[in-house]
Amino acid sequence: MQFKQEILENGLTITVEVNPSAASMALGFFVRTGSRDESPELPISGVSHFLEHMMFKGTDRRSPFDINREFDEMGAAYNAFTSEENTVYYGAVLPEFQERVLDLLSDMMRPALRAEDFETEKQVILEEIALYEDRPQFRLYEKLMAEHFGEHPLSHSVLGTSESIRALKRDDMLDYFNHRYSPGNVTLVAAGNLDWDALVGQARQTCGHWKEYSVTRDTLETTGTGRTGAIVDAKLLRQNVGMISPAPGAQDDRRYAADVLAAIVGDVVGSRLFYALIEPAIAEEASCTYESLDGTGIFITFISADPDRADRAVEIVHDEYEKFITEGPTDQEMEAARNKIASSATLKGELPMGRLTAVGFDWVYRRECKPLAEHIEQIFAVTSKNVLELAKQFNLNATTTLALGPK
């Protein structure tokens, strides 16, 4: 493995992990923008995600059909995603298609944003919002994030609302694009069997003319509101409960201990919540996950249970967390958690597509390039003392709690 990096004159960073023994390569543009960046100057919720859709709707050189046809002709595995903090466009191909996939993706990064495509895709977004409204866990997550973060920009919905999408104008999106998609806010990432010199040379030709703008982000820390609430929906049969507590941010070295902590208390199989809630059939779903964010982080606990057992399930969660904060993990729990995390990272990292996001987010969040082996070493370096100290510093029971269901 070999890391290489170049910064173009307009600020675009190129970061790659070269693996000559790989049979494929993956390439993507990582844009440091998401729903948290939909500022008060552009009070239109959902524009980041809507724009992601529009990037596939054609350029001055290609129609929407051309884009999909070219990906298919290369046999590419391709897609895009938008979160609170990032929008990523990617494709995984055989090495002989490196030049072609970069030409296609770099062209897509400067979309036509045609008015007729904008109005058509608006209907697609509205259908997507309606679809996710039928998914209780997604509804709960969005409402819980808004409840926990309050006035903080991380409370912004990724999809937006039907009202905000209907109100969005094409020129609003263009203004957002022109400033958030500045080359200094974009990283071209690649992993696998690739030609570094050819990649840099082509990127200069296809991306070097992009105009640079000043881009900022509010990364103020927050511990959350700590509020408790409920959304009653008589149509639902299960009571869903979400809890968020503070955690280390993406730039904090304690994130490794946070990964281990979440695996011990809340992995879907073999965790404390599994044995306390799933095994005795008190709940059918129970988990705790760690999410590292820019400048902050969160532990998210999720429970789904029969409405008559939901209150008891929440009590058990708090009891388990209090016990963990007092006693910490066992040696057996530590070994199992570290092995789970290391195995998952290794299996994912066997493919260039799996390494693409790891390499990309290492740079986006921490301006560093670390090989997989170093990440795994840091997971195994986490001690039970580290985990217990973290549990005390970030109290799992200091939660913002929201219920969604018939009760």
The other form holds:
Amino acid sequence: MQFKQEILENGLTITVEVNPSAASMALGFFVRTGSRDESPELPISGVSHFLEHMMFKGTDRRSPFDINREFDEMGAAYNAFTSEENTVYYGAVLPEFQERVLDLLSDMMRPALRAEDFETEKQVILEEIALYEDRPQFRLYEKLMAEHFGEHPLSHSVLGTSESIRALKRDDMLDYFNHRYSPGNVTLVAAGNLDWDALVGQARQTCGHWKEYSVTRDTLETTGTGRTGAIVDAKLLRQNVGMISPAPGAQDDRRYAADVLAAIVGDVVGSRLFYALIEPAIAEEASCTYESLDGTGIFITFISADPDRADRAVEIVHDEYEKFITEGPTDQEMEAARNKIASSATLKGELPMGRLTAVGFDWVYRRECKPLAEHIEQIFAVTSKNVLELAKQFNLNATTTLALGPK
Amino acid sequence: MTEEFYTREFDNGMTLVAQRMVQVSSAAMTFAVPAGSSHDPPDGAGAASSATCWLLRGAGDRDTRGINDALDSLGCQHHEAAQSEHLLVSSAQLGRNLPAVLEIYADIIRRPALADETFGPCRDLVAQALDGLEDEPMRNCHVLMREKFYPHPLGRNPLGTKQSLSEMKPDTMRLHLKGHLSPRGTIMAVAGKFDWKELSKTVEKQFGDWAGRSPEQVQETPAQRGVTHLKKETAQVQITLAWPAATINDEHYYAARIVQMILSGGMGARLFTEVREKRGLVYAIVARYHSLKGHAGMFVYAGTTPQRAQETLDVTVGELRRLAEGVQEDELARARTQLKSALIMQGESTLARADALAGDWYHLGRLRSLEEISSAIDAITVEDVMKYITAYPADDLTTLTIGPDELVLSRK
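Follow the form predicted alone with the form predicted together with its partner chain, if you could.
Full complex below, order starting with the chain above.
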């Protein structure tokens, strides 16, 4: 396992982890942009995600059908995703396709954004918005993020709304693209069985001419609004409740303790929430996860319960969190959590795709190249005192709470 | 790269199959017991699903917490599921922890506590999951489609019904599980880092003296199929279509997989190109292949808003029927590459390999090498594909839609 890195003159960083014993390789462009970077002044809500779709719709050299066909010809596992703060385009291929997949992905990163494709794809985005309307937990997630972050840009919806997407103009998208896809805001990441020298040489050719713009991001820390609300939908049978409390950001060393804390209180099996809610069947789902974000973070708790048991379930979550802040974790809980996290990281790290996102986000958020073994060491270095302090410092029980269900 | 395969058949009817992978430190285990939901008592639908929960509520000398603590301390990522044919228990961890994990699973499978007081909550969780399914029409339509497409009880919803669950009692469940948790036909598949001699010895020690009878043959009644619409005020109309396909042990199996790839292998495949890329009718459209032992199907899903649903159905069905007009050499070439490439990439994942080994043994009674599968895929010609399409035409489509209005399935 070996890290390699190069920064091109226009600011594009190339960062890779070479693993000669892997059977495949994964390669991706990580763009540091997402819904939090969408200006609230312009009606462009959802532009980051819509643009991600448009990136597959062709370049000066390729039609949309060419792009899809070429990926398929390589037998690639490929896709893209957009979040509040990242847009990532990736393909996993056998090593013999390294040159071809880089040629294709780097060409895609300078898209044609043709007007007729823009209108067709707009319909696809509207369908995607409709798809998530039929998924209560996703609906709740978007509304909860908005409720928690209030005026903070992390409140912006990734998908946007049907109205904002219908109103979106191709020129506003182009303008957003020009600024946010500046090479200094993009990282080319690769992991697995790959040829480093060939990769850098080719990237110089395909990405070296990209024009640089200055890019900024507002990364204020926030504790969230702490508000409580409910959305009634009489058609639903289940009451879904989401709760967010503040947590360390992606650049904060306490993030390892935050991972351990979330596993202890809210892993799907064997956690405090499991024994308090799932084992007695007060709720069918109850989990808490830690999400690190740029400059801030969240603990996010989800519950799905019968409507007449949901209030009790929420009370129990608060009681459990209060107790945890007072007493902290047991030694047995610490050992179990550390082992679970290490084991899950090891499994993920055995696949080039798993390493791609880890290596990519290490660089995007922290400008670091860190072997998996060092991450695991830091998980094992977390003490119960660290976890207890963290729960107190960030007040795990200071939640923004939102319910979605029939009552 | 040749694989290191191992198999051992025990006298009690259980088989251990394994693949050693040198480049990894994890080992994944899939334990398939022939006690899936199709084996549920006639009036006890949901039994296998309840069991996936109940089995972990204490076993051997440990209570629920003891079981969880023991598995967690070994970094065990585990998952239990009730499928049609099998009750599946799978777990992934560092290879060096595998022997200790197997000891715990021997308790879970052979010596579960199955206490009266833990049964109620397990049954309740399954009933709640049933309501959750109702709230998610996309997931629900897949479950309902299997119910219509496969013979009963092979296709029935593993979660059972509100009524079957409310009538389920711990006594009858214990009796049912005692009869059905048996080494006869049970497959344990392991992939990753292990020492074969040690693994074989551990499994012998933990499961060698496990005894039980053969599972009874499931009595099948023919599938209902046909066209069904469920009225529901959803944002999108859920469209599912299915027609028979060659099973895994059929000589036409690889042709079936090629057809699936031609329809839906990547973003350049027919359904995505015609329905989404050219017309913008959907976000999600996909064709999947699924096989039980004696029955298999091709399942197509599309989700779209009500005013565009009829057009989506028409274009999709048109594409399925267009298969009979022929396939191109370049489509076949892409399908071959995609299948082979996916196979090699799955070969890097211990979890994916353990599942594949269990599947091979169950359907074929042997393990297929990468070489064997690759050559079989390479050998498929356009002629083979057309022969397959003639033998398994997409014309008598089982159809299920969920949404505000009923759609019209055009006749051929």
